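In structure tokens, the next block holds one chain alone, the form predicted on its own.
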Amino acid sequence: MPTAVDSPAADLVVAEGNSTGLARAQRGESLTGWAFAAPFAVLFGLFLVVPAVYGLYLSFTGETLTGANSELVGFANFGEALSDPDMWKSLGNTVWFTLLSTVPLVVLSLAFALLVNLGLPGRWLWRLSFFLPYLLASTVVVLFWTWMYNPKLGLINGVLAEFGIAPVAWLQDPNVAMISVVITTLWWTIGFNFLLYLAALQNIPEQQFEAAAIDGAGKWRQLFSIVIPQLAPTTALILTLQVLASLKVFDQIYMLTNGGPAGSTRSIVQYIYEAGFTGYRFGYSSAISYLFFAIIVLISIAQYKLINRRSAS
């Protein structure tokens, strides 16, 4: 005869007990996960979400540093920003800096990574020399390049003088000031992109190069048929990060030229800073911030769609 344990009712009780125990275990894991995430969530809310929401509120007010004129003004700040020629000039400077810096930071970092990946002696030294400037603080980088660009005592003009070339006012001439900032940024930040490319190159299977060599493909054919296609995801990542970083440029421009000469290098972030902390107009600077945020979002979406379209094709 079947025992009580073997009866269908007993099996149902055991199954319900197991499901209850499983549900309790899942709830326990969920609570544990929330407990670990809670400190980050609190800090994220306090230092990012709350300021962002408060900044959006300020953009609809006439808030100043003194606390006066805090009443709502609607879209007046946004309308003023859209008709402000200084804002548009600063935005144009930012876009110009992005265009000037992004291309060499991608192309040169790829070229240096390819050279190091060829198997040059002392590979660790090459990696260190390219990446070390990236670890420096912006103040150190600016101090170094300020002396390099010095019209009378700088090393660059000293070298030019040896070839009979007249000294250049690198940071005082509106025609070359932005180029000087780009050169500084290139020297400072190329190491990060270089390491990303070098890591991606070392992940390409060696069998692909061996098979291509057997088929008669030379180094250049391997570069354009194997290496560059394999690096497409890394290039997309670097382009995205580089464009976003360049659009937010502030430190090196503010310390090298303070936006000069004649506003030729002032970035949109510096203009937001000046509107809020020099002009004491928090509401107006917040409005410009959210207009700039909208532009960054649109650029990011366009970049994402363009990259996905190319990947699909």
The other form holds:
Amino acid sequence: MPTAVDSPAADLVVAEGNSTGLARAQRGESLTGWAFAAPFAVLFGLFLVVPAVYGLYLSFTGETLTGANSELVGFANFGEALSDPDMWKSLGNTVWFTLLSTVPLVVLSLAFALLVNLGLPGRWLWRLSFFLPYLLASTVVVLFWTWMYNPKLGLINGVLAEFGIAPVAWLQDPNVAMISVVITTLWWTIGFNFLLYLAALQNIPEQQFEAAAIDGAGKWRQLFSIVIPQLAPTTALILTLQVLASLKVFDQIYMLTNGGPAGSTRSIVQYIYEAGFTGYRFGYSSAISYLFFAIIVLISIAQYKLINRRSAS
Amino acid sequence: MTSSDRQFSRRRLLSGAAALAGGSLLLGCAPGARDSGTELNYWHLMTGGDGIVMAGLVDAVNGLNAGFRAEQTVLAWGPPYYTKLAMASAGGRAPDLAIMHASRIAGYAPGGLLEPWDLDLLAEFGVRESDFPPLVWQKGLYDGKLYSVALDTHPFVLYYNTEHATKAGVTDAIATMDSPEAFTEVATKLQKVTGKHGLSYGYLGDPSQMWRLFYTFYRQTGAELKLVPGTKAEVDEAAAVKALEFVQSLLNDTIATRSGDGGTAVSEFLHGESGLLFGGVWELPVLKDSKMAFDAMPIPTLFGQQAAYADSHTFVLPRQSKTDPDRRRYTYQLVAEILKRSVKWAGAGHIPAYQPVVKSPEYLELKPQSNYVGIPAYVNYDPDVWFSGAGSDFTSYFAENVQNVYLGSGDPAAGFDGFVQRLNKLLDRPQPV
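Next up, the form predicted in complex with its partner chain. The previous block was the form predicted on its own.
Below: every chain and molecule of the assembly, starting with the one above.
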């Protein structure tokens, strides 16, 4: 961390005179720093740290909505969660959703960014159309995808019928519902990754391509030897953000299927919500939250190590 | 207009607004301000047609200038509404008055989230036990105290297309169906007339719809479903299988589509593509708007005993940490005034709970509402337990286990067993309220 001594201004202070001047400057700087950080720190403490610590405490109690059974129960909630088939099923659904959504969200966004970066006419239109859905509220997205998926009146089944394909119950068939949720999520959120890739693509120096072309490298060779390696840090960032976002999925599923049919799309966040807010068991719900938190921390550490090792080698 | 003009007028507008704001602040401090009335907070979950009728009722009561003004807050039906109401009550900052389904009282009254009604004060405003159907009144009781005052009963009923019925020659048969076979015969004859389906019933993705029809037939067999925390669920599996098999037999893609949701069912019936519709009385305004020829009746007794699934919108007093006796009095008055005007509420399809309204000629003239006015005498609410009731997870548990049965691929006994196991697990847990 750079200290005040490293900066030319501080050198000047030292050169000019005494050590108390230096201390005063340091103190002044740190005070300014604290003042700038204070609003954030206060809000962070009030709305994140305090609730998080309180939640950890709750997870060891039998706390309910009305304050009945609020005594300490030790690890009972954690034990119950680990032996709760519904918890495992929701966790499994969440992991499944993360796998299904992350891969296309990385691969497709890269493909779209590459296509747009080719310099086709009307580039602004392509950029706009990929990014626009990301700006919509989840309620709006869900509203019109619900119509698209409607088994009788929906656009998708209407188009399929033209090709003689039997109607699909997109949101009501336990085998298909998760795929439908993933499609909606892709359509809605791909714009953000797309934008990150597009920015990274435009940062690759043109000279590299020129040099490669002089050496006789074709377009595909350039893609695999220049573009994809240069995009590695962006890919690592997107992958990290995407895995975390997908693990926390809630709103679009809650509104599209409410976790159904037969619990086939219920995510772990929805299960936490149900345990706490409709089942009234805050203690139990906090315990599942903390288990889930532990899983996310583990995944993040694993991802960090993996990416670091790759960039080190 | 020059720019200086515009500036001038904007400044004038701003100063005018400031003067207004200041003026109203002053008024707010003035002793005379009390005359404008106490503002009562009233929460409910009526949207769409119901919401318009409710807003009209509130406006009518506010128009009396009886010293109070009810300010309504409308929240989304189901878990969003009940979660917010529970949170507000648990925190002691609840509204003065709220609407709640009768089937949810068991989840709220025991935890102290509701205050009981004072029967004497209700009587003072002309609301007494004798003014309500006995089953409807009793559903509002918990531990001997009255926790909810019913506004209505809203059952699941049978609608039929009168033109199709005449063409199929089943008009008399519809009125006298008394067995599953008789029902199937009528539906089949109607299917031949429409060329598409005989019956419309939407349930996909809608746990409540699945539950409403099942519970109607299950209770018609005379079977009960008793849920007491700490003990196993008391159920009649044979009866459940019988009811589920019958529903399954109807959803065979000829009599009714196997894969219909609520919206599709109503639109199918509206377009004359079916002759019968299982639906809530709350569908009535949409059907009436379409000007089609239809009628409505209670779901016929097919399994021997009269029974109907229904729920009631009821008035409750959520727990407040500080209550003001004057506000409370006004709240009672508000409820009484809405009940007395509830013939308007019947326009939305519901059966008013307040009997003086139901017996009025104005109500009896309403068709087809008065056809099913007898239902409150044999109504069946959801089992009384903290996790059941409208918009609760209870119906989701039912749907999770039974949707495959409805879709034709699941075994009725296995589906029902799965549901009962889930109930037993919930009954085994300590009650959170």
